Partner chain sequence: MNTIQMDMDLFEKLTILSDAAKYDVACTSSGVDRKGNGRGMGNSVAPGVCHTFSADGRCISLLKILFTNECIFNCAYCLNSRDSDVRRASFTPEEICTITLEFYRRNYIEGLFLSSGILGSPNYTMDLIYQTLLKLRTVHHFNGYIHVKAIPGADPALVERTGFLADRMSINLELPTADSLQKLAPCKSRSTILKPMRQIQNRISDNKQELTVYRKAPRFVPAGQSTQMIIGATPENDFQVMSVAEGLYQKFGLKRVFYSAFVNVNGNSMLPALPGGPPLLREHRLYQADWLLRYYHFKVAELLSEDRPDFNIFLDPKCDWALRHLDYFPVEINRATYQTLLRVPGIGYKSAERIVKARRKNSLTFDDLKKIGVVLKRALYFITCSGKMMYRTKLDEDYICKNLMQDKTQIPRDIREGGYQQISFFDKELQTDFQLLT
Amino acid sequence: MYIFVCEDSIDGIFTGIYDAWASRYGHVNIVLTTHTPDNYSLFEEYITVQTDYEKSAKVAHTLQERMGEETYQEICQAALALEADSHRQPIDKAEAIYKTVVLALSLTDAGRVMNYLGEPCVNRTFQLSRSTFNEAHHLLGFLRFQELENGILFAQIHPKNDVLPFLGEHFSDRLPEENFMIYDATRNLAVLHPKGKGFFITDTGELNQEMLQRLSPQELAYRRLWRTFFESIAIESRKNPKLQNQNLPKRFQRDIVEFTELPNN
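Can you show how this chain looks by itself in the form predicted in complex with the partner chain?
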């Protein structure tokens, strides 16, 4: 077996697919993974994949062309999903995507590959993709902006999967005339959107907490107004905190203003 170890990102995995193909070892003899092996086996050959944006772009282009936008999006969503820490899953994320792509390109209509849910690799890709999609969709609603003193709208999230590309696209379309920033505190990455322009994703390191404390003068008033609404809209005789927590999992609540303490000013 040849084991291609790639970086856990879309570009990493796509480069892995490119190298695996180019190696001509034959797909059945190749496994892709994003886990660095903890004990090397004598019978495997390990190949470290150097992420290469040109190779990745070539793979992306081919997939888009052959599969169509919708299926290509599913593949990307799967690549952005959180990979389990240890080898708890029967198939590694990168391997599932690789073999799904191999199957797709063997079909006359590559766009239909996600119908083959009986295939374990397609099934795993489908589950991963759904997990990212669901979390991204939740965050379209659960994300909260606060207005900083300098007029920037700032949001902080702690997602499991790498959902920033989706959020960036959605909110740039929705709020074209705002300067905003969405900060993924799990990964120290952020979407930056300057007013009237496209968005980009960047590495931020730790953020300057002091800047984030300086809110615009109206911010707390609107937050209070929102809480007023949030509380009065609930129907007393249907009160049901269990259902509330079931629908809005606790892990999201920490970043949602109506569930956190109001700072005293």
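Each form is matched to the other, and the largest set of C-alpha atoms that superpose within 1.5 Å is called the rigid core. Positions refer to the first chain, counted from 1. Given the structure is predicted, the values throughout are model-derived calculations rather than measurements. First, how it differs from the form predicted alone.
- Residue displacement note: E236 has its CA displaced by at least 2 Å between these two forms (rigid core superposed).
Any chance you could show the form predicted alone after that form predicted in complex with the partner chain?
There are no partners or other molecules in what follows, just the one chain.
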């Protein structure tokens, strides 16, 4: 058995698919994973996949051409999903995506592969894709921008899945004339959107956290007004924290002004 170990990203998984396919070892003899094994087996060969953007682009082009845009997006969403503990999952994320792609390209109509939910690999890919899509959809409503002292619109999120590509595309389309930043504090990544240009995703390892706390005077004023309104319309006898947490999960509340303390500045 040949174990291809790739990076946990769209480009990493797509590069793994490219290398696994090009190896000609036979699909039944190949496993694709994003996890370095705890224990190596003497009867398996481990191959480290180096992420290659050219190879990834070739796989992406093939999938878009053969599967169509909708199914391709589902594959990408699955690749962006969190896999917290692979040992508890029926199929490793990368393996599920790889086998789904193999199955799709064997079909006359590759775009219908997600209908084969009886196949464990397809079912797993579907579940992963839905997890990313649902979280991105929630954040389109829950995400809050605030104006920093330097005029940049800033939003912080703590998502389970890597949803920045979806949020970047959505808000770039709706706020084309704004300088904004969406910061994924879980992964130390951010969407940056310069006014009038496209967005890009960058590492934020050296991000000045203190700067992010300096809000503009207008932002502070409006936050106080909103908090006053939010608290004044609340009816004590009708408070239902359990229902509130069902409609707005606690993991989203930490980044929403109604549930956070106002800065002192």
